[in-house]
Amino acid sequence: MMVPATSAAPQSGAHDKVPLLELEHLQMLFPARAAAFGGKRGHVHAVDDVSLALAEGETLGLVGESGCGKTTLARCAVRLLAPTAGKVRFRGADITSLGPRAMRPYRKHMQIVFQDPQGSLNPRKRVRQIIGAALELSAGGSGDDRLRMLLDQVGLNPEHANRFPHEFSGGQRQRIGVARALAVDPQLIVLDEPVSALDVSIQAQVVNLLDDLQDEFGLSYIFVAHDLSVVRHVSDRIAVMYLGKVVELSPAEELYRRPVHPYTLGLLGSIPIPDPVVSRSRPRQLPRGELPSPIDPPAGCRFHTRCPGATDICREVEPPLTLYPGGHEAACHHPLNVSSSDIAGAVRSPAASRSSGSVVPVPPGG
């Protein structure tokens, strides 16, 4: 067994009430430069006013098209990027503005497994050195016994410790990345597209490995992916992002059974189904057109330029994130798959935008 995580960072005495991680109105803007003269030309709105909370032992899936901001949000959550605005709290402690030295007690509790298993490992170092560097920072210290234990936990053999990354397959390299993250006894692991570069059979092995490790050590995951079929099997809740904003947040099975936002419905329609008869017969409402520029996002609802059901209010007023009965949240003026009683019981979500305007959702077709 791994040595239990002991936090050197401030912790709350009521861990069952305080989320492990809280993101409050997080914003991340990147300066955009014109092609000529090097002058600034606005900002890229990578993450724009996002609020989320992650409980201990929970897996939160982040899904959306490429460029929607999900990876940027995940990196801000573990302070690999310093957000432009908003708050990041770990066990109730505000870590948003902490410098490198002040962040050290928190770093071991927040780890990340990167998308590219080849690029995330130093090609000039052996596995023993890659994982050993992390072991030196852990409470259990370094040592061959602990190294062998970690390799065994991720399904690798002890003799793999003396090999270089290029001597492994893609799935094996991703397992090395997982072992490196586990070496410091983390409480939160960000998984940034951890299986997107792997074969389907290897994807299943890595997903099962992550699930087993979570059960054994009580880990919390932020699982970033664009493959909704993978996210469904690993997530407790799923947040759907579009152009820097969360447009829907729901328990996993509820999201697939009853999507509320038109963009979510389009994403679900893009999931391939092996049976061609079923695939042709299912209703599909794919987003039309291209993703707008994040430098100059549309006014009102950001999805209105691609939404078949958009009306004037969608073009003028940004819909707030609304909480429906059952814990399903969505930001849409014309929500799908909701009844009149659901709309009557809907309230403004605590994670809603800071904008003061409040818009009551309209029933489908209203």
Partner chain sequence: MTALLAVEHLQVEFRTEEGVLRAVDDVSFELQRGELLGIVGESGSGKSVTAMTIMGLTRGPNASFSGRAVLGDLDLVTASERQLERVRGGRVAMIFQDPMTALNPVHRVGDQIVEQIRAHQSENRRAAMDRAVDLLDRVGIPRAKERARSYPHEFSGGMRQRVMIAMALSCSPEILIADEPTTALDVTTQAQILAEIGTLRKELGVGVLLITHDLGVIADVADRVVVMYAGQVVEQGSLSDIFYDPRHPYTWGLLGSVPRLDADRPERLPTIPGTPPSLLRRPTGCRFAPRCAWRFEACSRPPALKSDDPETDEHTGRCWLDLDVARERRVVGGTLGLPVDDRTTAGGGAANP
Second form
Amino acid sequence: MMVPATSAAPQSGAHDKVPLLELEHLQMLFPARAAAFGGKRGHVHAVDDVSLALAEGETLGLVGESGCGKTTLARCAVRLLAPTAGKVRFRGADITSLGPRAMRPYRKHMQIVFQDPQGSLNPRKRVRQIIGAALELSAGGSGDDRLRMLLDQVGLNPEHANRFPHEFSGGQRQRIGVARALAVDPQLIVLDEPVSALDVSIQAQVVNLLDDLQDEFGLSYIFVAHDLSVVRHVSDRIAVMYLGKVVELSPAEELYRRPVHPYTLGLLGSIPIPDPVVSRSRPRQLPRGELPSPIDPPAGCRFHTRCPGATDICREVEPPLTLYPGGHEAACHHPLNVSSSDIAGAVRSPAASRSSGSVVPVPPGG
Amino acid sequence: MARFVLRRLGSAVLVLFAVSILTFLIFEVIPNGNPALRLAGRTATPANIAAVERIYGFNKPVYVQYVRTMEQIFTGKIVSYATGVNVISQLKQALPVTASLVLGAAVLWLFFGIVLGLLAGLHAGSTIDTGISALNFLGISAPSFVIGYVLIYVFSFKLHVFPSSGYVGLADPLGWAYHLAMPWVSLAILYTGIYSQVLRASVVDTLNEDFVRTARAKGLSHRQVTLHHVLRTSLIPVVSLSGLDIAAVLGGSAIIIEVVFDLPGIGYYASQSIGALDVPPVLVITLFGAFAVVIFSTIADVVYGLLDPRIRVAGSR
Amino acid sequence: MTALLAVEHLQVEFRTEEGVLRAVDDVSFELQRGELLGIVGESGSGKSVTAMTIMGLTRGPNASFSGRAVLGDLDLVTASERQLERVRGGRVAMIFQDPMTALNPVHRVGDQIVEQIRAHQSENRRAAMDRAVDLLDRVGIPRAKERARSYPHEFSGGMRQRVMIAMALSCSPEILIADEPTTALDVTTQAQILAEIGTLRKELGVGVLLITHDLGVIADVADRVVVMYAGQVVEQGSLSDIFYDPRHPYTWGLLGSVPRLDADRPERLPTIPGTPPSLLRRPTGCRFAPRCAWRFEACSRPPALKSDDPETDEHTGRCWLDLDVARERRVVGGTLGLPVDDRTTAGGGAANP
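Given the form predicted on its own above, what does the protein look like in the form predicted together with its partner chain?
Every chain and every other molecule in the complex is listed next, the one we just looked at coming first.
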């Protein structure tokens, strides 16, 4: 279960335990220049004031379309990137601005698995060397037994150790990537679209494997995905991002049953269902038009340019992330699927962006 | 665009400054580099030498000498220590010769490099490709003076069709081309080999691009696909390469060819000056070479931008 | 009714250093006027090679072909290069998976469309450009006149795919082949592009061959479906045949392993164990047998593609199981699927090239 980073946990069961990872008002800007021959300069607002926390053993799904900042956020979380502003805490220790040397003890605890299993493995190294290099960093020793055990744990054979990455299929290469991450006995693994490049039947195999490994080793995952289909099966909580902001954050199943933000509803509606009758008859509300530029994001609610229900307030005031009873959070002036009692009990989430307004939604007509 | 060019010219000033200091210092530290010894003549007394040193300022600290020399270069007053002739006027005489040599050869090597490279790339793996590659490596590895002497032997001494040496000004275009034909070929053979190999690799890469498949799926003829899509895109690396190469040859890299064919160009002048440890011409030629490199690489980058719209707008996501 | 396109016993082989790779093996199907036929399969199933062969884009010194792909009175497999040039982009147009790389980065998008129009019709540049602008406008590109002068990198992925569609439609083709047209796009964009293809099909009456790995996409837009596995057609039928009465265990597995947002979340995602076979060393019997929980003795011999009743039934499957047995076995835990003996399945099989 996850709590908003800065809160004293208003929901049930206060957590006296420190979360594994906390992100506080994290911001990441990249300089962007419009033209090579000297154009106007600006910043890509890749991640813009996001607060999240991850508990031990929990999986947080991070979902959004390209350009929403999910990958940047995940990379900041394991400090592959140094955020422009905000804090990253691992087990309560501030690791936001540690240099490479000071980061080293933390690196063992946090690993990352990339989307493209082809590109992230050195093509000139055998599997034995790829995983062996990681094993040397671990406390568990670097012997052949450990290697064999790791390969077995990810569903590969011992004889695979002497092969090169290109001799494997995409799914098997992704297993090698997972074995490499596991080799250092991490607590946290960031999975950056780990199955997006794989065939459907192989996707399911890898997702099930990740599930098993989590149970076996008590791992925490941040699972980055571009749509809401696969994350459902692995996540305890899901954060939906849009243009650098978290727009909705909810326990996993709740998000599918009761999406509050119109963008989440749009994402759900755009995923086809492999059943012609169901898929063609369901009502769909798809986001209109195109993603605005992250260099110059829209004022007010960033989604208002594509939202079917946008009104004046959406164009002027950035909606705060609002915490509804039950722990569902969403940043929308006109929330869907909430009762008037939900709205009565709603408070501004402690994880809300600093730039967002203070007005929480009011019941329709009230 | 204008800002980009200005920035490049700004950096050129820095490059020229660094190159001049480096060249100056090299002559300061090589043994027997004291020009006063030679200026004073064979039978000079120490007093003569000291006098020369005083007149020319060789007894002053290095940086004073440097500043003085630079001043003379940029006012056009610099004279050779070996001959006493004005260096700038010498350079002005040598430049048309070298420019004729380089530009003519560049036309040849670009034409043949592109034709051969395109042929080899389009037929990668075939006998055509293997044959062209073999020729290329022959051209790249054969020293240009060998090629030059072979040409002279065959076409001048045996067949008597081309003159073995000399330069005729552009006032007589036929004579100009007649005298330069063999130097052009000798110089172009090396670069034809290089350019053909570079373009071949680029063509092979481009052929695998999705947009080439799209071009074929559109129903374009083989010719249209090849010229408009494959060649157009593959030429991009060749353009940036040719900027640097033309500049380098212009700045004196054609020494060997000029010596072989007795062409009084910049390379020839440079080789003589270096042999005489004559600092002023070497310094001027080096600066000129560096300047040429900066100018031509800037031109190449501008052309590159025109050929590839992607680099005109960076940071598109 | 004569089919718009009839692919008959198509076979495509490539000579490689490791041996002869049979990418497409005895594939037959028909595409009717105005119909949207989905070809579904995973990587290595031969679906893309089939499409590219129809376009004559797989020809090369190492490729060999047999069978036919008949368009009107022309067999595209044996047609001359000159004949193919007229067909490509004229009668049959194609859009590709990755719109980011499918357009030439150094030419303006308007010019790229004009180039295609002028390759097929004798129209002057200005008239062709006017047509290109109309087309861009029609596929939903705002300020089309202005945008025609932009370069591909100045468009988003979705917009580039719209440009590709505009280009494909520029010469009023009879057939549009869309090879994974939405795989590289975001989900919301995918929905927009699929809707666009659907609309154009209705308005223009083109036959569409939609190649995809995603059964969800098929469910949304297709009329009929061809399921391919390891170079062969393993099942073929109407949309409801494939989704509600699938005959081949591979189809069951495929349907089962797509995560469904409309159903409860299962404890474990259903999968198909193992990996597809190498096309260099195909199993001698049923190609799917090594991954099939229901294999039995018969599966060591290659099954034929057959229907229950050839007279009335256009639904065919390539499986030895009797239809009533199949109907019983295809349900796992209340939904369609293939039973799996858990997680030991992954590493096993031969690594794919």
